[in-house]
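Consider the single chain below, provided in C-alpha cells and representing the form predicted on its own.
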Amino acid sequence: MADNKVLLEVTENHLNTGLRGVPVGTCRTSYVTPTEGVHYCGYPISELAQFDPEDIVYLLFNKELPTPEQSTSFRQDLAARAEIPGDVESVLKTLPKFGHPMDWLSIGIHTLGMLETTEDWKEDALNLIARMPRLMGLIFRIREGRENDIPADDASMNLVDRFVHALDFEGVDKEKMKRVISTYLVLHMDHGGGNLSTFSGKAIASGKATVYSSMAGAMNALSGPLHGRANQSCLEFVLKVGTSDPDEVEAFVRAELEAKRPIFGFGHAVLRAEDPRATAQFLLGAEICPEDENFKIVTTLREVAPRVLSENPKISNPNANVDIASGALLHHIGFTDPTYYTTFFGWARVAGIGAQIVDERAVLRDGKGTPIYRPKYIAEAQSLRHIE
C-alpha cells in the first residue's frame, strides 16, 4: 500500500503537465513495460504479431485468446454485423477531397452512428469494428475519385480481405498487402489507457455519449502530429533522408539535430529498448521487401540514429519505435500517400478503444461503470485576485 500512496501523491509539479504520470484509473486490456513494450491482456505483443486481427479483437473484449471454436464463432458474429444500415457513401461524397483523411474517418464514424445506434456499449463497439473495413475502403475510393463500380461488400471475407476487396487496387501484390495490413492492425490495436486518443474516447463516453461519438472524438485526438499522425511524419522524414548509405544517413541525422528538428521514429515515453512492434515490422520487411529503397533507409536509420542520439545524456531511449518501419511497409504495398497512414492507426485503435469503453461503461465498479471524467483545475493566483 505504501507504493500506491506514493503513486497517488499529486504535487504542484504535476500541474500543467498533461496529467503525465498521474494515475486516474485501471486498464484491463493492455499495459506497457520498459523492456517488452505493450502487452495485450498479459501477452507481450511479440507473441501476438502473427495472429489474425479477429483473434486479437476477441482477446481485447474477452481478456483471453479464443479457442478455434470461439474464433470461428466470433468471426461469424462480426460477419453478421458487417452490413452498413444506410447510405454512408452519399455523405462521404459531399466532403471536400482536400480535407485530411482523418477528418473523413471521424465524419464517417459519426455518420455510421447516426445511421444506427443500439445504445448498447458492446453491441455498438462490435458493430463499428465489423463495419470499419467497408468504411475505410469507401474513404479511399471516394477520395481518389474511384467512387464508381465499387465492389459489393462480402461479409464472408475476413476484416482485412474485405478492405482489400473494396479498395480493388490494380498492379499490387494483394497477398503482401494483406500481410502488412493484418500485422499493422494487430500491432496498433491498443496501448494502455492513458494515451491521448484512448483517454479522449473514454472521457467522451463517460458523459454517456454514444460509442460512435466517443470514437469520432478519439479519432480527432489521434489525428494530431504529436500522436497518431506521427507515422505520416515518419514516412515523410524517411523520404527526406533519400539514401540508405550509412555515412550519408548519419550526416543527415546530425544535421537535423543541429537544426533542432525531430528525428522521427525513435524514442518512447515508457520503453527503454527497441519497441517490439518495430522489431516485428523489421522482421516482416526483411522477408517481403528487403530491397525496397525506403525499407533499406529505415534499416540504416535503425542502426545509425540510436548511436547518434545516445550521445545526448538527456535522451533515455534512443531506440526505434513503432512508427519507424510502418510507413515504409505501407508505401511498398501501394499506399504511396502518407496522409492516409493515420487512418490505418485509427482503424486498428477502434478495437482497443472500443474494448476499453465497454469496460469503463459496463464492467468496472461491479457493472456501474466509472463516473464522468472531471479532473480538478486550480485557479491561478492572478485569477484569485479578482475574488478578493
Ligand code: MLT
Given for the second form:
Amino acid sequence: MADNKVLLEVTENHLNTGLRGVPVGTCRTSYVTPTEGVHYCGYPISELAQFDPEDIVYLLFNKELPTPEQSTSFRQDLAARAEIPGDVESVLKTLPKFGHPMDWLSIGIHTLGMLETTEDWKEDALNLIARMPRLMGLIFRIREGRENDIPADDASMNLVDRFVHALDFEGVDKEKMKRVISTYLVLHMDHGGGNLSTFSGKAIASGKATVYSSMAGAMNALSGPLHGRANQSCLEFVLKVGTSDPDEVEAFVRAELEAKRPIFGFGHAVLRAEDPRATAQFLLGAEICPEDENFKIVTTLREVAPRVLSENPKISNPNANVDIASGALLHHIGFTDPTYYTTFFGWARVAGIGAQIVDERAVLRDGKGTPIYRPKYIAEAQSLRHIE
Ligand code: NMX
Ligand code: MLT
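Can I have the other form now, the form predicted together with ligand MLT, not the form predicted on its own?
Below, the chain from earlier opens the complete complex, with every other chain and molecule after it.
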C-alpha cells in the first residue's frame, strides 16, 4: 500500500531541505514505499520486471495493464508515430563529440520538438516515446563517427529492437542485449512524482512549455551526478574498485569514505531497504553473467558496503540503490563507455515523465490541470536589509 500519511504542517525545519517529505501534489502513475520501492499503478516493480516495455508504457498512460488485443493495438499505434518528421541527424552531426551524451539527448529531444509539436499533451508524449529508440541509436552512431550507412528505421519492430537495429553493433550477443535493455527500460520508467527530473519536467510543463521542452529540462535535471548520472559514476567507481575480494573491497570503501567521497550505488532519499530495482538487476546478472568481473565486484559491494555505511548513523539508507548493478549489465552487453549510461535512464524516464505531465496538464483537477508551480520562499535577513 502507498504510504499516504502526509505532513500537515510545514515548519521551519522543513525549509531548505529540498522539499523533503513535503507533500506537493498527487501522482497517478506510481508511488514509492520505503521498503518495497516503486509501484507502477499499484503493481510492485518486482512483479513487472519481465514485461515488455510497450505494455508498461500502456500501463503508465492508461493505469491498467493491456489485454493482448490492447497490447497489439498499442504497439501499432506507437509504430504509426515512430517516423521522425524531419532531419534530426544533421543537427546531431553539428554537436561537439566531446559533449556529454546527456546534453546530446536533451538537444535531440528539443530538436524533435522543433520538427513537430502538436497542441495535444498526450499526442506529443506518445510521439516522443515512439521516436526515442531512433534518436538514441542516432546519438550513439553519430558520436562514434559511424554516420554513414545508418540502417533505415523499421517501425514494425518493437522499441528495443529498433534501437538495437539503428545501433547496429558488431560482435555482440543481440538477444542478450535486447533482454538487458528491455528490463532496464521497465525498471527505470517511473519513480513517483517527486524525483528531481520528474518534478522538474512537470514544473516546466506547468508554465505550458511543450512536452519536448519540459522533457529536455527533465533530462538536464537527470544528468546531475547525484541523480541519473550516478549510474555513470557507479560503473566508474566499480572499475576503480577493481577487485571482488571482500577484504580489499572493504578497504576501498573505507578509504573512499575517509576521503569524503560517496559510495556510489548506495543510499536513497525515500527507500530504507535495498531497492527492488537493484534486486531485479542482481537476479538478471546472476542468470546471464555471473562470471563477469564487474558483476562480481558489484555482488561483493552489495555485501560489504551496507555494513560499512551502517556505521554512520547519519546515512538513512545504507543499502543498494537502482544504480549499483545496471552499469555492470550494460558493460557486459557491449556498452563499455559509462558516459552513455544516463541516456538509457533518460530514454526510460521519458515514459513516466510523459505520463505524469499528461496527468498534471490534462487530467488532474477535473481536466483543468494544476496551476503554474509557484512555491513560497521565506525572505532571509540579507534580502530584507534595505528596509531595516
Ligand atoms: N556514500 C557516502 N555518504 C552517503 C551515502 C553514500 N552512499 N548516502 C548518504 N550519504 C551521506 C549524505 O551525503 C549525507 O551527508 P551530509 O549530511 O554530510 O550531507 C548523509 O549521508 C545523509 O544522507 P541521506 O539522508 O541518507 O541521503 P540523501 O537523501 O541526502 O541522499 C543520495 C540520497 C542517493 C543522494 C545519497 O545516498 C548518495 O549520495 N548516494 C551515493 C550516490 C548515488 O548512488 N546516487 C544514486 C542516486 C539514484 N537513486 O537515488 O536511486
Ligand atoms: C529515481 O529513480 O528517480 C531515483 O531513485 C531518485 C529518486 O527517486 O529520488
